[in-house]
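What follows is a single chain, given as structure tokens, in the form predicted alone.
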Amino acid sequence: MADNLPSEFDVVVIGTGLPESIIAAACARSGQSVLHVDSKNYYGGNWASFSFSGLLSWIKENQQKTDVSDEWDDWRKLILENEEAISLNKKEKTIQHIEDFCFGDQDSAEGVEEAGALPKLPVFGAAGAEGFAQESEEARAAVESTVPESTEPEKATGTEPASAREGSDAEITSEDTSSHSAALGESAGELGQTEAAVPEASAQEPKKITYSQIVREGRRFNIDLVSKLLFSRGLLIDLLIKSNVSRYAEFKNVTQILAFREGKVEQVPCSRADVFNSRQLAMVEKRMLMKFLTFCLDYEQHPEEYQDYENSTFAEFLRTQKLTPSLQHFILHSIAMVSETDCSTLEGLQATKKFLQCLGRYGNTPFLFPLYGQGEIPQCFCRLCAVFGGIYCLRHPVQCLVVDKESGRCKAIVDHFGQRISAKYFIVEDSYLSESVCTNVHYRQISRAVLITDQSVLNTGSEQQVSILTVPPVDLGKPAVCVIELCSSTMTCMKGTYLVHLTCPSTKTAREDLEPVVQKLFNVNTEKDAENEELEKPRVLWAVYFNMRDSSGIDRNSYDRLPSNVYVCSGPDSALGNDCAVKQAETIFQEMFPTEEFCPPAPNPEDIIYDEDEIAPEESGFSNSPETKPEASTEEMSSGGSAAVEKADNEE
């Protein structure tokens, strides 16, 4: 594969995380030749999504921490006398303290095969590759005969970006104009876009989910390494619409904003319709809340209301307003979603305004979630890059960057196969940099937990709810925990289960940070002990905890001996949205190509005019079908909310 690669490119991108993928797409779209490589055998890096078996393989790989052996040790001979090499990392160091637990009977899962799974590829160069044995044709045929509708390839071993799902159940168009009433989310009927969750008729008792069922239906899971949502008026949604990348993905509305108060989970009324339909608020509280939210939408026009509290925290400012303690709690933790001790008044007002401005664009909450998981988004940008000529190589480690001693600029890379590839610019994901380059870099950590549960944290009339819950810290000064609960209609878990993501900035190990919250919200006893516990708590069937490196916000000067034409992309941060990744990608692109537009709209395939001697449209890159996904069942999609985000016809 390496022998067939061209020896020169305009841009070489190392790593397939979200910011790297956006930059690669932007460069290819502006006419640059792009080589995009990753040493892993899957797209996304720490932004990836896995099937259940893929996640188990990822856990095993990170627990073993095996070093990647060098198959070709003579690469240093390619370095000339007037050059020096900056070695790159050969092993993953961004994941720590990984622990997984099964609260069901694991014996029953012995010998159970994942339904319809493809043969798994060995991890390139890893000493533990024998653990990824291929399934026999007979075993797969027998399993496939029991679940014929399961056709998605193994996500962790895919070698192409996600396919374009151009047919959508409900198309949602963007609108530039918004009024205060629209921002406060007029009634569902007026908006015409509110997701209506249809209760599923279930006359039978809910079946107990066993570990063997989870393994067998493992390809129904798409488990994100990093848990994020898309603000409906955030930078990522705007970029998806502008670049026309949104045609490659579908999204589902978050249906519930929840709060944890006095040991109970409650639904937060945030839109005008929710506020006036709420039974948990008195009429006086409804008026108080609407008055304050209306003020937040144009707080800049009324500085006299907050200027005396600019040096105070947002929590202290809320206490001076005519708000009850429950309303203060809702605004602080579930609407502004900010720290009680560290957030200033202005920051809190800005966060509240952002929340309110996102209401009503695509539904009655500000958030969207991509079907099949967050890992779809980097793959969508990878597909755009590939369509415009970008070359992709997974399982393709890079040995070093080659730097010219005289100019101090990077000239080329040397890959694992001994090929020297030259370029003008180089984009490197932070985890690939060696310790010698990162001596003065101080990283933060993110605590993550992923749970598979048997029911929702808040039982409503529908099983198909997507919820976000902020659990405030017990001790002041500690971070709040963000909980995102996904149902099966998001195509991230099997029917009858929920996928729960917990995230917070780390203070200790992930388990120490997050286990107290898990114990508050869920029943974590094994099946035998669960009979004596409270029945209303959802039961955890399986859980994993891990710490992930947060490399966001690091100054470029912190890296030692970094050539001027080498740009570093950070991994995921602990924020709920994706603004950091989009800002970073745009900043780096503009530094490289200041006269080029960042991700201009891509033409639709049917609008391209081909000459007679050129390739026909159906033979072009648009027709490549990299991956297929299982179709959503009629029952799941009838619960509403899947939407293709596209630009309105009247929008300039």
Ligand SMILES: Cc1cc2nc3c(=O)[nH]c(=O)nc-3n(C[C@H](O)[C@H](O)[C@H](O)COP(=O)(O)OP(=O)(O)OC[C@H]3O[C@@H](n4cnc5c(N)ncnc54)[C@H](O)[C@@H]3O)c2cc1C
The other form holds:
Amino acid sequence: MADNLPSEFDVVVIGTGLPESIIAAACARSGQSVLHVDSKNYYGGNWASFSFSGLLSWIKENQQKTDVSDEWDDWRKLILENEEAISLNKKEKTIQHIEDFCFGDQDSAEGVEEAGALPKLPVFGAAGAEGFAQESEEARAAVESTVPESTEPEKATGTEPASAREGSDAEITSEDTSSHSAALGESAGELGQTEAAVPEASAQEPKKITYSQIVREGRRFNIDLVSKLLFSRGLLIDLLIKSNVSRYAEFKNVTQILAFREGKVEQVPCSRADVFNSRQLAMVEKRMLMKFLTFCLDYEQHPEEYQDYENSTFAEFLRTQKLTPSLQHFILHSIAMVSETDCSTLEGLQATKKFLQCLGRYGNTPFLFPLYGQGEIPQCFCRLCAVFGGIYCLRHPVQCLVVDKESGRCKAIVDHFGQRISAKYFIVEDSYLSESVCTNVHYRQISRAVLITDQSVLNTGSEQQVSILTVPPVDLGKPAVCVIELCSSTMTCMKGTYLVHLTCPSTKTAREDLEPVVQKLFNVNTEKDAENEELEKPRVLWAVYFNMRDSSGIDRNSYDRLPSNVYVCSGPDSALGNDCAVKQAETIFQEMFPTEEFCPPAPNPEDIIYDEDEIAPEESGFSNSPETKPEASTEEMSSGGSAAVEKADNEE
Amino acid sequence: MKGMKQTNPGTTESKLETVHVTSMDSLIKIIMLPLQTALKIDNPRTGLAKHKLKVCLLGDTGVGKSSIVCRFVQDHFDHNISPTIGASFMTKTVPCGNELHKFLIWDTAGQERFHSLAPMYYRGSAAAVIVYDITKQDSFHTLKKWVKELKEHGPENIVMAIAGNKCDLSDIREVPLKDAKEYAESIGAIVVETSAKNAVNIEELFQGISRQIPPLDPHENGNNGAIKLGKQTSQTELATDADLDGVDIVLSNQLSELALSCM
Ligand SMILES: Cc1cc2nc3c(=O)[nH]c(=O)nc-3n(C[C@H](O)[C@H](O)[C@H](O)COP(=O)(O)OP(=O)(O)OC[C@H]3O[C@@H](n4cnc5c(N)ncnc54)[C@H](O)[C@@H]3O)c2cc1C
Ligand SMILES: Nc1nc2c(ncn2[C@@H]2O[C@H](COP(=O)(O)OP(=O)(O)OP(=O)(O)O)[C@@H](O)[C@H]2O)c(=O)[nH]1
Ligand SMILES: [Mg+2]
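Just the form predicted alone so far, so send over the form predicted together with the named molecule.
The complete assembly is shown below, putting the previous chain first.
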């Protein structure tokens, strides 16, 4: 545990978000020695996902406005005369305006605590994480009692959000009168409660889910801070496949595309099968839609169809086509997913074509969602990096970058423990840069809401649907709101609930931007005062709103005094896909190592070693001892064997 | 999907990327796809159902995690095995009752050194082997922390097996077997003292795990029809959404041809 870090690397990566993790993997893969650190004790930065209790604790941490003072100045001694230091942020300020609400009867949640896999054990949480590095006895003691309030500021940064369950101090400001999530508090210590039979929310009968059930089943939630999907022909899928990182993850198909029109949620038919099976479309409409979509697929070949409208918006162009208003709505908002006011005809055609091209690769919609949440993806790249020798340190804040005055290049970092670590290249996530470097940087914001609901927004035969819904703006010119609804089989929420993510570029606070949409789609009233029609809508059990900084698309030159060998990665952008992060990672990697290939395939064990099933045909008998004929395969012997032996077929 | 490739040669390469068709076996499998669970593949030759089990390794650095796997999978022991970098995944299949258990054994890739294991490491694990070194009291303490971490991030019904390794060195033992047994009992884990060096109890360790794994429930869809990307064995073995969609796409192509011709 007291393992010291080596003091020299080729590349130091600070932050474990998606672009940083891809770069770390690419560097390790091409033979660089990589140190990858994060000041948090979880992976992913703003790309992370949390259990329910983890999210509560993240909320709490971000509501504490306390600044971390520089209590420790000794590191300055480590800076030599011909060097200067660029301090890094201790506490990031990328999240604002967090408000959370509990709509259930949370009295019953009093004293309830999250059930673990091993109910009898004391919970291993924040204190444990800290204690991990300490004397073990001490850590155990801390764990077994309640979690001590972190008073030291530097401890607060290290506090593990994934441990809020025991947060007797979890005071969450709750504006809704019908609720206060603080009820969650009082839970620590009463370990006995855990054993209370965990009711399996039955899939069949519609059961009312209570707040205490959510708390108890909190581990089943994997709540993403950013809500994104993977375009089945997008850069991220290509990269996952190309690099073989895909073997670490599994995906679910988005099963339906929805539209919100005239106060109703409807399914958008987009594959040919959907078009022909659609009940809502009349035969004429089916024909219109097919004809138009077929045109979009090779619109470049038919310029005569659209060249008169090149200076119009796509919405205007659609009006000139033989399309009914509902079809226009579907195409504009749910297929092209573009703005009614700002999108040109060409951009709209391009978007429609991209959508159509992505259809059918993995399913009937163009999108995939990672099991356990988007937060898995950075971790998968980190694993690849680790497999190729990258060293990982969470809970590892960095004091400063050390810059050589003469050359202007960054030479080293000094970490929070006073260790000086030198490297040739430095990758820093935007939120780590202190204000002095970012004075000229203008950030946009993303508005986010996350809801836990009890029903799907569209009741179909199957309750295991993954849906994307675009809600057009009420006021023209405002951004549309993207709604992604996840069911429990995505492993992001407990059975009987849905996890709903709302996202749009901010115009105001997240709540101001998104609450109107939430009210249209969901029942946010307590049972008594709900109107009848409200009761038919899905009920919101719990909700959180927050604004997240969008640091994408910032020109490198807007950062002040940035040494040339320091590269900045941005946090998540507001777009639906992940192309921005992948592009950024590839660009930065190529700037650093122009001659190296970006993430070539890691050898696949199954490609290198013959499967026993193949070399051992029938008679060798699975019943006698396969142990004597092990199918041994070793993954990724770092021999750089990118020329993996390709076996066309691994069938048994 | 595979079926589609054969029945409909006009499909694109991208679809081939997710699935390959090469043998009659695979065709047979497609036909049976809807009947099978994702993780259970009836082996046409033996009639045994194959159950894939992800097993993750945990424990202090140097306790012998890699050595245990190396002994189990390759029946080999190397005194000078280097700390794990690079090699991080091994598989081995053993029979268990009416099933074949294919262990997919994940090593930590060194991320545990600074306590930075990614939760994705535990995802979907059927079992965890938590290793300590009987000659190092410290490693037994850390073991308890790994158990807690598993509780936090691991799957709910994970089978836990504690291995007190290096039992060939019992003359310099620091951890009494009794302590380990008591602890294991308190958390419902299997416990056994092993020696990767002398091949003591290594088989037994994994057999113990096998016995704790409930047989596949033919009604339960093992992995919820999750999709794996890329060219992988699992791809051809798993009944994925993509497979089923493939069928759907074939159907829809025909449908649309019909429909278009009616227009
Ligand atoms: C609603 C609708 C959706 C369409 N979706 C796609 C699409 O996602 N990708 C595409 O390339 N063309 C799509 N098309 C266009 C259409 O498949 C081709 O323009 C045309 O049918 C050429 O057919 P083909 O027989 O020559 O080629 P085919 O071999 O039938 O197909 C050409 C390409 O289209 C793909 N494709 C065909 N049908 C589908 C489908 N239902 N879902 C997903 N992919 C399909 C094939 O995999 C192939 O890549 C769509 C058309 C409509 C009306
Ligand atoms: N005497 C003895 N030595 C062992 C045994 N198992 C492993 N070792 C030795 O212990 C050392 C560490 O073994 P590893 O298998 O590399 O341990 P590990 O847990 O994989 O270590 P990391 O990969 O660094 O986490 C090696 O020198 C092994 O030869 C055993 O059963 N008996
Ligand atoms: Mg090892």
